[in-house]
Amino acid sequence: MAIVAQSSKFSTYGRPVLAWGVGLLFFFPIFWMVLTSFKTDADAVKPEHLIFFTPTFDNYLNMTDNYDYWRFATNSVISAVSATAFTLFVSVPAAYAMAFNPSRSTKDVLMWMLSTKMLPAAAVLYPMIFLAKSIGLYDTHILIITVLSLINLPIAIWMLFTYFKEIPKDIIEAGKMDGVNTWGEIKEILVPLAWGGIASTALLVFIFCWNEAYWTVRLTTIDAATLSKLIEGNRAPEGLFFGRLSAVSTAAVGPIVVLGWFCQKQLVQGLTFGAVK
């Protein structure tokens, strides 16, 4: 009765504990980079203004007027948009083909695409830069679109291809049987049923593609930088400039966590949708 009881009590009061304590962990570093933002570069690196400081908005001031951040930002929102859109367009097919119409090599397939991401990107930069630079899309927004595109359709399509196997064939043949075709298989049937799905995986793949770092500063210089590109230039030889860096960095991962905050329930059930049957 003892251990039932201190198990009760645990349950109570230890386990919203432990979770706020766990939850208040991974928040700090957000929290210390907006409370950093509002210090200047000085204050950021003296350990009597760790705490108290008197704050000033020239570093957000200084990002709009003299780094042009909105055409950052627009960039941004324009590769991610439009790399989760045309990443759905082809995982939608392909993973509806996969799950309803399976051949013997679809499970190799599957297996293949996924051990894509395990190659080191590294490995193919400075191909894909001379590729680039031969054909005149370095620097563009078809390179980075693409790009972003390639490197997150193995993810969308597991994904898309786990919601999709959950819904009954039947449904599916009932609608050839009624003279539907493919493609309104999937644009009557399909799509209506697994839109929790398809949405989770829409918001997981423009997160993705809104924090890739590694190739848009890579594979860009001015016309077609993202807000990755803008926080990379915040330092020089003399180091980093703390102040504008983590004003820079709560502008750019801010649109993000509010969407992430607001959406976390779909994406949640997106994330969950076949786990447990």
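Residue numbers count along the first chain shown, from 1. Everything numeric in this text was worked out from a predicted model, so none of it was measured. By rigid core we mean the largest C-alpha set that fits within 1.5 Å across both forms. Compared with the form predicted in complex with the partner chain:
- After superposing the rigid core, the C-alpha of residue 22 moves by 2 Å or more between these two forms.
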Contents of the next structure:
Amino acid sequence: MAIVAQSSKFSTYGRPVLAWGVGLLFFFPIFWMVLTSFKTDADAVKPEHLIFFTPTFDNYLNMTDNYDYWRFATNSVISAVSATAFTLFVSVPAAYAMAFNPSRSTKDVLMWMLSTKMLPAAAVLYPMIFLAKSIGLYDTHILIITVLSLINLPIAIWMLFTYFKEIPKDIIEAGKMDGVNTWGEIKEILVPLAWGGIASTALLVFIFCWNEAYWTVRLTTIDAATLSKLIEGNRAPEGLFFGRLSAVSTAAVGPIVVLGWFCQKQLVQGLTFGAVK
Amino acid sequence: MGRIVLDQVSKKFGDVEVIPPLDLTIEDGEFAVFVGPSGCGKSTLLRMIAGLEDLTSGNIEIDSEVVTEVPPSKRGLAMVFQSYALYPHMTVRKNIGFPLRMEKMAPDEIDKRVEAAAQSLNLIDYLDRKPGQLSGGQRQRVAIGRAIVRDPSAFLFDEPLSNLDAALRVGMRLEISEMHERMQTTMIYVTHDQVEAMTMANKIVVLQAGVIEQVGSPLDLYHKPQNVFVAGFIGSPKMNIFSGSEAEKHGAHTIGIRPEHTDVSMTDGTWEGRVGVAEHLGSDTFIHVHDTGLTDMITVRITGDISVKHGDKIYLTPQADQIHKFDAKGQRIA
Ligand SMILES: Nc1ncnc2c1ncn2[C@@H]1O[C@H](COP(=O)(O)OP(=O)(O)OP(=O)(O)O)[C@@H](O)[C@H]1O
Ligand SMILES: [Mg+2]
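In place of the form predicted alone, the structure of the form predicted in complex with the partner chain is requested.
Zooming out: every chain and molecule, the one shown earlier first.
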């Protein structure tokens, strides 16, 4: 009895408090960034205006003058959308093959793919830059889309693999008996059944692509530069314009935060790798 | 048409040989049942015929055409799975029509055929439901409907009734038999239930550890089991089988006598024993007899009711012409 009472006490009071605590901790930097974006550059660095200040929209209104926001935003959209599409185009058939026609080495291939995520990115930074420059792809959409796809493929394949695993093999086999070829199995049976999982995967990959900074910053200068590059590039030598920078940062993460907000359910599902039904 | 020939077909999973090379012919229009204990390779054999499992060696022919390398979708066979394997995202109508849609049949023709199949399976009222909204028996019918709509050259069933309750099972058993009588299409049916095998089959294939122990009609198997395994497997209650001096008297290493081929008396007979449990079914009585000195327990089956109780002394007399004799290797002695 005591244990039951205790655990229910925790779930009525303790758990919400803990959840809110963690939530606020994570949310605080974003809150601070949004707050700062409404201060003038001068106010932003003054302690007396930490909380109390006269809000201004100038940072947003001047954003397109101060920075070429729309070009960077367009690049972000192009590279994130294309990379997500390409990642799915490769990972859906790959995960399908691994889930339903595993070979002896399927487990090893999966582990190996995951291990590439453990490779420090810096280790291949210079080879990548030289390679990109020598084949003339430096600062192009093609390069960014390829790189974003490659770094997200392992996670996408893993996620989809876990989702596909939950589909009874019999159903796929029934499809075969009913005269469906491999492409038909994917189109008619797999995709409709795993739609939720595929959507979560797509969403997560899209967010990762949008937020990616390490490679997009280093492999672009102007033409293919994304919002990550815009933010990074504004560590101006004449000092930091915190107000402006916060505004542009808010505008950069804004779309993804809104997207994430609307797709919370899918995201949670995706992040728990299909463990939550 | 659906004559299926297995020629030296074998299967290994890794290093484990699940099915040593075997030959088997199933004639067009036959109702063949694969029966055997759990894990003997029935499903594996069926799946090899379906094309869902590769052969380790040998060949499979359907209507004189070698299909060993032909994918399942091109073999023209229909399969009903134990789990039903319906498409959960499609309505009953879509499920049944799916194989036709894959054949690119015209939509009105599909509708017509689906309605006809649904009519014959009593599914008309459920056509717009999803499988999740159906009972087990209804799902089973949908699975059968999906198999029959496209006139396959043979039907493959893998324990299709094992998820149903006993009453429904008997009903569906009859329906499938009816269906076979009507369509005269080849059917291969896997079960571990020997009653299903006996009641439905034209030809029973008894398997043990991937080896065919005997192929024959139900009555062949009942009257002339080729070995001790088949003798013990076919028939309910099980045949009484024992070795020893009593068997030697009949010039055999082992003898078997079915429960229904033993006469009972309270006063005299060949073997003497004591009643353990008597099971009264009304139409029959099964008496389990101990202390005969032959084997632990002998089961006899009497038509009608007989009043015996635990501990009664009882005499048994086997019908001489119904004694099955086997040699030391367990093979039937003619
Ligand atoms: N994919 C597989 N990998 C390894 N071994 C397998 C595989 N499938 C089946 N087996 C083995 O092959 C043997 C035969 O299996 P199968 O499923 O054909 O038996 P079954 O006669 O259908 O049994 P049941 O009546 O329980 O369905 C079993 O010993 C099983 O463990
Ligand atoms: Mg089986």
